[in-house]
Each structure stands twice: as C-alpha cells, then as structure tokens.
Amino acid sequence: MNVSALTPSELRSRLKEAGIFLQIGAFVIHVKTSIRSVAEGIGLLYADYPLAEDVGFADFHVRLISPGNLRRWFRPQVLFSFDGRIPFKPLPLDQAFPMLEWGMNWCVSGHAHQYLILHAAVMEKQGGSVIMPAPPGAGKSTLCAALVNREWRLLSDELALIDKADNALVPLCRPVSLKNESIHVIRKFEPDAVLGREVRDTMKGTVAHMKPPAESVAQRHVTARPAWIVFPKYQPGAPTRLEPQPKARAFMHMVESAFNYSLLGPQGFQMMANLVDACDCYEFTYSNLDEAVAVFADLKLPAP
C-alpha cells in the first residue's frame, strides 16, 4: 500500500499513534509526528512511496515533536528525534518538514557506512547514470530538478550511495529539495512539477520540495551504471560549457564531496578510484536550463 492510499485524517492518526514505516530505497525509516505540517509534506511529496508493513525494524526512527516547555506557545519549535536522541538544536515549528528531510539526510550520511557516500545528486537515462557533485549555491539540485523533469530517473538530489560489492549506485530517491530563486526557476521551467509549500527564513533561505516523479519511485530498487562525473556551477549570463576535467583533479574534488572516505580507510581509496576510472570528467557552467539538459542528452557513454 502506498502512502496515497491513505486519506489525510488516516495519515495523520497513524502517524501520530504509531507512525508510519517508509520504504525509501535500500532503507525503512520510521517517521512519527503531531504535526500537522509534516504530515501534509509527507501526503504530497511521498504519495507514490510504498508504506512498509510495521515489523518493528526500521533502519532509522525518527520523531519529529514538540519541546514541551513555554515554547508550546511562544515562538512555537520542532525537534528532531532519532532513536530517542535530540542530535540537534530546535528550529521554528514552520520549518518542521524540512527538518525531517535534513535529519533523514543525516541519518544516511552518518550511519549507512556500508555504502561509499558522497554529497552529489545522481540522476540515470539509458543505462549510464551522471554524478553530480557540489557546494551550496553551485546549482546542483536545480539542474537535478530540471533533468528529472526531462525524462532522467531521479537516484538522489543529495547523496550518491556506492555499493562496495559492484561500485553500483543504489537509488536514495527522495524529494528534491529547492532554494530562493531555484524554486522559481523550476516552477517555470516545468509548470506541472508538484512542490511543497515554501517555507521561509531558514538556515538556507526560502526552501521548497518537489515531488520526484513517480516512475524514479516505481524503480527505487534498481541500482545504476556509473558513467559520468559533472561539476556542475550556475554562473548568471554565461554561455554553456562542458568542459573535460583531468580525472586527477577530478578524484580529489569527489574526496572533497564524500561523508565517509576517510572512515572506510584502503577500501574507500580504492572504491573512489574506480569510480573515478569508470566515469568520463567534466566540469559544466551553465545559465541556461533547456540548454544545459540539451547538452545532458547528448552525453555518451564511456566504454565499459
């Protein structure tokens, strides 16, 4: 069953009661909560998402609550909860579901070392899957947003997951998150893209959510090919460039991007080096969406 089978009222009982245990990728995560925001964020970007039955194993609990002080009242907060921890400072109740998508993020990032883990949106068509690695600001999930409305299948805005056995890509998809300008920017470029309400004055600015299509969750188990590295940087009014990047520079710009390289020791530095060998470089400027997912389609695969 999934997430969309539930009327609104039932998805806000279960998830006050008991919870829900969602289905996202190779991980089940445990999410319960009173509030009425989240709950509302999860019916729309989560509707295709299956509801995992409830066994009592979830790879992460996670609550998304209250303090239960003054603040109840006055400049209203939110907590985030991770098997019955508080890993984080409070932040106002409106930025309640983004919270749960950051804390999920952290989850991943801070725990799933059976992965190779690097901050960089992953996006598949044809059997070669593109990673993209990037800071904040570097337009990142606005391109990933952009390429996933553009027949692309959407792995993960946020972190690529390397299986150890294969090199693989396993699929993390979640809602890509958008910020400020990029929102509207994506409102534009694809007016029937599905996005959460925004919600203003948080650490990052203006954020909102957009839905991942329902053909990137139909396929949430399917690993991925990987095939090309791009860093990508939005730059106001410059001309479309993709340009080759030597595959040395290449592998410490994805050192620079990973969670748990370090921490994996030998296997880490041979994982990103055949990663790095399997994929063509590039560095890619761009100002232009319908160029720049232009210039995607156009991406050849490497040999094998």
The other form holds:
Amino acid sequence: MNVSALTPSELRSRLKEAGIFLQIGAFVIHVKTSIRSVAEGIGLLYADYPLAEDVGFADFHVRLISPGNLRRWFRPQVLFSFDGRIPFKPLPLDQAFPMLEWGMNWCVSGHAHQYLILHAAVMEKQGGSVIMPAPPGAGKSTLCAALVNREWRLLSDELALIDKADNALVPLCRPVSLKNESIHVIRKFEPDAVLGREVRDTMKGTVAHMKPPAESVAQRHVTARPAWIVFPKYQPGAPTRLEPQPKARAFMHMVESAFNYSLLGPQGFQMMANLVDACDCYEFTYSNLDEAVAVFADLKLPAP
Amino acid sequence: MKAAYSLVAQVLRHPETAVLLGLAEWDLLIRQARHADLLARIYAMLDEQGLIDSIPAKPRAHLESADTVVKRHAQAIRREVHCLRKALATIDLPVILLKGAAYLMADLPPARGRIFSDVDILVPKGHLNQVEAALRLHGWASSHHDAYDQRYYRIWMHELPPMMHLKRQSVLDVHHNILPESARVHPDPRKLIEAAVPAGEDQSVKVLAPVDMVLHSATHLFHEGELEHGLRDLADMDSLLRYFGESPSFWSALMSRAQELELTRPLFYALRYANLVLGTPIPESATINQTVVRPHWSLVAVMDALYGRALAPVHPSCSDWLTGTARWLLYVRAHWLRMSPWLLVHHLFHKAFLSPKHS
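Since the one above is the form predicted alone, can you give the form predicted in complex with its partner chain too?
Below, the chain from earlier opens the complete complex, with every other chain and molecule after it.
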C-alpha cells in the first residue's frame, strides 16, 4: 500500500498515533508527528512511497515534536527526535517539514557506514549513472531537478551511497531540495513539476521540495553503475562548458565531499579509487538549463 | 532487576539467542543497543561465535556500521598512544593507560566493540608539572580556561582539566589518582603505579595490574553520577571478570587488594550487579567474602531499586515512572561521595552564580 492510498485525515491520524513506516530506498524510516504541515508534506511529496507496516523493523525512528511549554503560544517551535534523542536545536514550527528532510539526511549520513557516503546527487539513464558532488550554491540540486524531469532517473539529490561489495550506487530516492531562485527556475523549466510549500527564512534561505518522479520511486531497489563524475558550477551568463578533469584531481574533490571516507580507512581509499577509475570525470559550467540537459543527453558511456 | 530484563542485557548474557529473534525484536534490540553504546559490542560477540552471518541483513547492517566506527577508532587510539609515549619518554616516564585505551593496548576482551571518547593516563602526582609541560611541548593544550575550573580540578579532583591535542583534536585526561582528593575514601595511587604491568612488548606502555584494573572499573562505575553508559561499563566489568577470573588466584587477590585500597564497597556493588544483570560467574569463595563486606540489607534493597533502573539503557522501552528519580538520586549520591557537603554547596554556588556563562 502506498501513502497515496490514505486520505489526508487518515494519514494525519496515523502519523499522530502509531506513526508510519516509509520505505525509502534501502531504509525504512518510522515517522511520528502530530504537526499538520509535516503530514501535508508527506501526503504530497511521498504519495508514491510504499508503507512498510508489516516488516516490523525500522532503520530509524524519528519524531517531530512541538515542545509543550510556553513556546506553544509564543513563536512555536519544532524539535527533531531520533528515537528519543534530540540531536539539533529547535527550529520555528513553520520549518517542520524541511527539518524532517534534513533530519533524515543526518540519520543516513551519520549511521549507515555500511556504505561509502558522498554529499552528491546521483541520476541514471540507460544503464549509466552520473555522480554530481558539489558544495552548496554550485547548482547541484537545480541541475538534478532539471535532469530528472528530462528522462533521468533520480537516485538521490543529496547522498550518494556506494555499496562496499560491488561499488554499485544504491538509490535513496527522496524529494529534491530546492533553494531560493532555483524554486522559480524549476517552476519555469517544468511547469508540471510538483513542488511542496515554500518555507521562508530557514538557515538555507527559502526552501521548497520537489516530488520525485513516480518511476524513480518505483525503481527504489534498482542499483546503478557509476559512469560519470561531474562537478557542476552554476555561473550567471556563462556559456555551457564541459571539460574533462584529471582523475587525480577528481579523486581529491570526491574525498572532500565524502562523509565517511576516512572512517572506512584503506577500504574507503580503494572504493574511491575504483569509483574514479570506472568513471569519466568532468567539470561542468552552466547557466542555461536546456543547454545543460542537452550536454548530459550526449554523454557517452566510458570505454570498459 | 529492571536492567536485567532489557532485551540488550538478555543478548549480552546469551549472544547465541540472537539468532532466534524476529525482525520486530531486532528493531528493539538495535534501538536499545544504540542508546547504550553497545551496537559494536554485540557485533563483536556474534562475530566471535561465528553467528554474524545468521543475522537478518537489515539489523546486521547497523551492527556492521557500528563495527566500522569502532575499528577506525581503535586505529586512531593506537596512534595517539604512540604519540603519548614519545612525549612522556622525554621525561623518562612510562605511559600508564586507564580504562578504554588500556583494554585496547593490552588486547583485553572489553576492547572488542568498545568506543571511548578520550585517552586516560595515570602519572605520579609529584610529576604533574613535568608531565603537563612535556605534553604542551608535544601539542596538547588545556581546554578549560576559566580560572575557577583550573583551580577546582587542581585542588579537589583526581585529574587535570582535560587536554586536547591542537592538531588531532583528541582529548586526554591526565589522572594522578582514581578518585577525587575530596572523596570519602583515598586509595593510594602509588600502589597502583608500582603494580602496573606492560601492556604488550613495549615496556614503556603500561596498564594497571588485573586486580587494580577491575577495582578501578568498579570504582569508576559506582562513583559515577551520570550513568547513561552504565550498562556498557558494566559489560566491561563483566568481560574483565570472565577473562581474569579464569586464573585461580585472581579472586582472593582481588578481595585482599580491595581491602588494602579501601574499595570493598564499589567492588561489592560491581560484582553484585554484574552478576544480577549480566550473569557474570562469581566463585563461591568470593561470594562468602562478599557477605562480610555486605552493607545493611535495607541499603542493598534501596541500591538494587536505584541501580536496577539506572543501569538499563537510556531508552523509553527500558524506563518506568521511577527511572528518572533513580538516575537523579544516584547523581546526588555520586556528588556526595566525591566531596563534603560544604564543598558541594560552595561548588554549586560558584557554578550557578559566579562562573562566566558559555553559550
């Protein structure tokens, strides 16, 4: 059964009482909350996700709580609870849904060391996948949102999970987080894209999440082979430019964007080396999304 | 005892039963073990018994993840000890390791699957200034800058304020005793230093002798006010006792050393709760000795009620309506044992009203 099978009021009451078990890629996340905006966000953006009620096992148990003190009336707040522990400071109640998204990223990046984890977007098309690591502001999520609306499958817009056994990319398909101008850019680029409510004045500015394509959600268990590593850079007015990057430099950039590279020790080094060896590496400067999509459509699979 | 009924304690007692658990029970076990910092310990126990591959993939991933963290951590600590040895060699002192780092360097069973945040060393009190200077020259700096804190540690405590290495950000606790100066009992640290034994091949890296190591672990656990890692520390105790307890002379040596160092009371509680919660085998000779040092039955009943709750993992599934009170009372007890009431009032007053507030 998918989330979409529940009416908004059924979803709200389930979230409030037992919570729901969302199957997100390789993980089951148990979410419990009585906050309305979170229920609305889940209802809209996670509509195509299956509920894993009968498994009995959740990887992470999270709750969003509004503290029951005076804050209830004066500038209400929200707390993220990881199975009873509160890892972050509270945020204004209005930011409850983005906090769930950030909290889930933290759960995975801080605890799932069975994978090599990179801060990167991952998309796949016809058997080859592209890894896009980038610092905030480089336009990674915007480019990712554009590509998944043009036939690329979304594996993740935030966390690349690499399997230790076979170096395959493991999907963690979740809503794409768009910030500030990108929200407007994506609305214009793809008027059919479904976006959640815009939340203003967060630590990242205004954020809105885009619903992932249903086909990407349906293929949540299908791993992908890495083919390209692309370091994107958005530069206003710049011509579209795809330049090969030496592998040694790509390797060092990849290390910078990894969450647990040093934790994995020699295995981390070997995995990263295999990954970079298997991929063609590029630096990509862009300002026009249509041109960017055309460049990605022309990428050739690297020679084996 | 409440703590004995938690699923994680059951699995620590009988790791072989883990293969019988259903997914819903695994869900609870992973949650309790994560809160008690025992995920990697459970991995190590199952791995030792060759059972890890029989565990369902989903919970196994969490155990493996914790094991990855612990293995990397162990590597970092070995390097840290190597650097410490170099620093203290300049003043001709051996490194005497305590707690987690000691278990690791001496390759003792509690090191398997154990994570600890800092390295603890024991040095003779008369050498404190030299030690501090040598460590400063090798990159360690004191992390407490407030004059009151510095004075508090130096006058009343059994350790210097924690030091941090400026490049590696590792934390080091330099002890000159195993209990605060202001505490009710005063074990003589010179005896511990004299009896220390090499951890391995290297004569300049030492650990406490087996009986002293057990007594220190017991003292630490039953003078500690914050017991969120209580079950993990009790599990250390359990594996030390199972390991050293194999030797026939160990138990009588342990009892007489406890008398000598005035540590019979913490040892009594340590053996009692290790046995009740984790099923640690205690030989009859030691049990007889324990009846001699046993406190009045009414006190034991109160302590059972308090520790029975506080030694459980800090997880909603292991708490009842008295758990919060039990933890608070043990916190108060720990302070009571560490300093006289007058000093405690003075300290709390200073902390509340005079110390500069940090954000």
